[in-house]
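The chain below stands alone and is given as structure tokens, in the form predicted on its own.
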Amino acid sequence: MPKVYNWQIGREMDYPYEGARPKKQFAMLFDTNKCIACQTCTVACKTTWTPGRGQEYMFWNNVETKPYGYYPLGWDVKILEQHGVQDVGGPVYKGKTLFESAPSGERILGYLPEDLDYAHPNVGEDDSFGDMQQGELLQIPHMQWMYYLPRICNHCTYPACLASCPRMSIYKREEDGIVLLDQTRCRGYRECVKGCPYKKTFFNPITRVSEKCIGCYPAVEGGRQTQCTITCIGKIRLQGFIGKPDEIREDNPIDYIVRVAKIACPLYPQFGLEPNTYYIPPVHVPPRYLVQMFGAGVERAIAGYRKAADDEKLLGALLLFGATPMIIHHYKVEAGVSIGFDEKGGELVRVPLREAIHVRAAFDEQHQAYRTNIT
């Protein structure tokens, strides 16, 4: 099996095809600290791409509550259990990837969910970890925790769905790295559903072929961010392109956040797919849980995020989330303002790093009235 370099695990690994990175790579950032699970992104995606027959159960975008939420049911704990205990500590991953753990005759370690696993998309919603004992009082930080995890197809550098398909129906576009599925070639074997550890490929029981997130490629081709990104009311997402591992550009907000400041991490990097969606980890969750999910860089990411207010370059990049529907290719921070630009250098948006704050006196002398405790 050919060897490819996976920068997220810091080493070469086995993959069924030769490594060939696209000219540009679709990427998305999520700030989990800002997500409130309003599901606006889910509805926007659902009404845009999957309102048809056989698509009723499909959520190309979903938001689940961790640690108990899943869609489909138990998608990550099931593959983690099959994968077994792995050493995820350190910059170089010493365990096996899912490709390296493949059973004899298979290309990747995977499983096919049961139909009923898709029946409860909101299972575990708002359930927190831990029990409250009789007589306990509220404490800060909280004794119990949960957080929301938005998910789409990761448009991986080394897609498991692509590697698993015996019909070569799935391909990765050279121009933007988006992973697409050619339904005219698909015969509905579901090997892609079985192979994708994130379970972001779906089988349509009416058309008898598979489907998946298309990265809103018609919008991306026009320079716009994806539908789930531009409809996010919490401004937790930023979609654009991430540079190649040896071509890091500090004026690209995604490169800066992921590769320079290193405050965003991939989802389950130990699987070996080099996913291209990145998460700013929740600051209130025990690191031991987060390391398993986001890799060894979690504690450094949280520490960097907590100091973002002291780093104007980082703060400027974070404030571009939700600032414009267009894709930001470059940015700079100048005179207290973060400025985003399109691919040709045209200005798209300006966001002040700090908004003016006016503190009024508690007592209004002119009207002889107190301003406090007034609703």
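Numbering follows the first chain given and starts at 1. Because the structure is predicted, anything quoted here is derived from the model rather than measured. Under this definition, the rigid core comprises the largest set of C-alpha atoms superposing within 1.5 Å between the forms. What changes on going to the form predicted in complex with the partner chain:
- Residue 364 shows a C-alpha shift of 2 Å or greater between the two forms [criterion: core-superposed Cα displacement of 2 Å].
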Second form
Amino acid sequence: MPKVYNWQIGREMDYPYEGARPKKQFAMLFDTNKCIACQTCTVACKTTWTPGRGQEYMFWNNVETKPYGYYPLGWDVKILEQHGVQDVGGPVYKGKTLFESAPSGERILGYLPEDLDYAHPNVGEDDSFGDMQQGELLQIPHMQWMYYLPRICNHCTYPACLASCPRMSIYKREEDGIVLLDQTRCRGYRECVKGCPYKKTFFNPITRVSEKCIGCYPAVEGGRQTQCTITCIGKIRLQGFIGKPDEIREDNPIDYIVRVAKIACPLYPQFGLEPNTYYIPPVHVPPRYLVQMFGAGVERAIAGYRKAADDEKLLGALLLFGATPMIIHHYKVEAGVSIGFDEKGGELVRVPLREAIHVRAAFDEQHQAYRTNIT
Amino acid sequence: MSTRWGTRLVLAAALALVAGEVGAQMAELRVVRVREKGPFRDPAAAFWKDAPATPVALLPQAMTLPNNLKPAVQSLQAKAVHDGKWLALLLEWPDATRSDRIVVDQFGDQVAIEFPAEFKKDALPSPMMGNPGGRVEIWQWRAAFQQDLERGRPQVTNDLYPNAHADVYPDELLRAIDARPYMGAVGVDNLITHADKSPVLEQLAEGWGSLTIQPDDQRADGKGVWADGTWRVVVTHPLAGGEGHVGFAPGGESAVAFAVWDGGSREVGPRKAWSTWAALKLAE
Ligand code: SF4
Ligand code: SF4
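Same protein, different condition: the form predicted on its own was shown, now please give the form predicted in complex with the partner chain.
Entire complex below, previous chain first.
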């Protein structure tokens, strides 16, 4: 089996196909600290792509509460348990990937969810971790914690869905790295549903074939960010392209955040898929929990995020989240303003690094009225 | 893992070579001529009593990944008849559960009949779905398709999930052509999605993963009946072949192979039981 280089785990690994990185790689950034689980993204995706028959409980985008929320039920703990305890500590991952753990007769270690696992997309919503002991008082920061985890298909560099399909019905586009499932080729074997550890391929019982997130490719082809990104109320998302690991471009906001400032981490890098969604981890959650979820770099990421205000370039990149519906390919920070550009260098948006503060007198002379602070 | 794949490929090649000729040790399926006129769709028709039964051993598909080395069905029994115009095969195998409800964790029962697209006695394609240049034709009967025809295509709010409620679907609001993008594989006319006329799909293959439905050549028909833990499935097809398609003539011969999937054991795609070639001999 070919060996491919997976930069998230810092080493080569087995993959059924030769490694060929696309010309551009679709990527998504989430700032989990800002997500309020309003599900606007979920609804935007649903109304755009999955309102049809057989898609009633299919959510290409979902937002779950961690640690107790899952969609489908137990998706991550089930595969982690099957995989067994792995050493996720160092920059070079010493454990096995899911491809390397494939049981006899399989291409990858996976499991097929049960039908009812999809029936409660909001299970565990807002449940926090940890008990209040007798006599304890509420403290800041809170002793109990939970956080929101938005999820889409990761348009992985080494997709398990693609690797699992014996018919090669799933392909990764050379032009943008988006992973698509051919609706004319699929025969509904559900190997991809079994193989994808993120459970982001779904089976449609009406069409009897599988379906998955299409990365809003018609929008992306037109230079627009995905529906879930541009509708996000919390402005927690940035969608664009991530450079190749050996071609880091500092003027690409995604490269800057992920590869230069290193404040965003992939989800379960130890699976071995090199997923292309990156999470700014929640700063209030115990590192022990976060490390198994986002990999070894998570503590450094949190430290870097806490100091974002000291790094103008980082602050500038973070302020581009939710600033424009268009895909930002380049940016620069100049005279206290972060400026985003499209692929051809056209200016898309300007965001001030610091909003001016206006202090208004309590009494409005012109209208002879007191101003009331409505917040 | 790489060695495991490698070994299987070598084994597959060896087996394909062994199977590449009609040998004396091959099982034989005699196609008897009957007076009744086709197409034949009744597994309970009286004339089946006159057709000799050929037992067919089924082996686990173990050559490519993924697979299931302990498939539920180990053998089937085949009979065949023709009337000079129509060919029909009757296949019987034990299956304790009838599986025709398709949801994410439930799979359907299926059976497939395979022929070399072009019969050359000393150069048969691989019985394992053919090989590049060695094309095979595959007629596949599906229990779920049988259900579609007998009870109508299942709907979410009645057959599949009887207590479900859904407010409105795009196809209730839009013109048919505009609703297509919201219908996934149905909207792009993928014939795997449901059966309108026949429970049998007619397909071509030249190796694993290459199985392709022929939208313009869907002449196979049939019917499956499940009773007392047994599937009895008839598949029928005109003897005459079209351009590039398998054809038969009274007194002629060909080769035939089979595959069975037990939906209740989650057998699907390459997770199946299959047979090697048997000789097919048509009576005058
Ligand atoms: S729209 Fe934004 S803030 Fe709301 S749930 Fe989705 S990701 Fe979170
Ligand atoms: S997240 Fe799953 S469905 Fe998406 S590309 Fe990766 S393996 Fe495929």
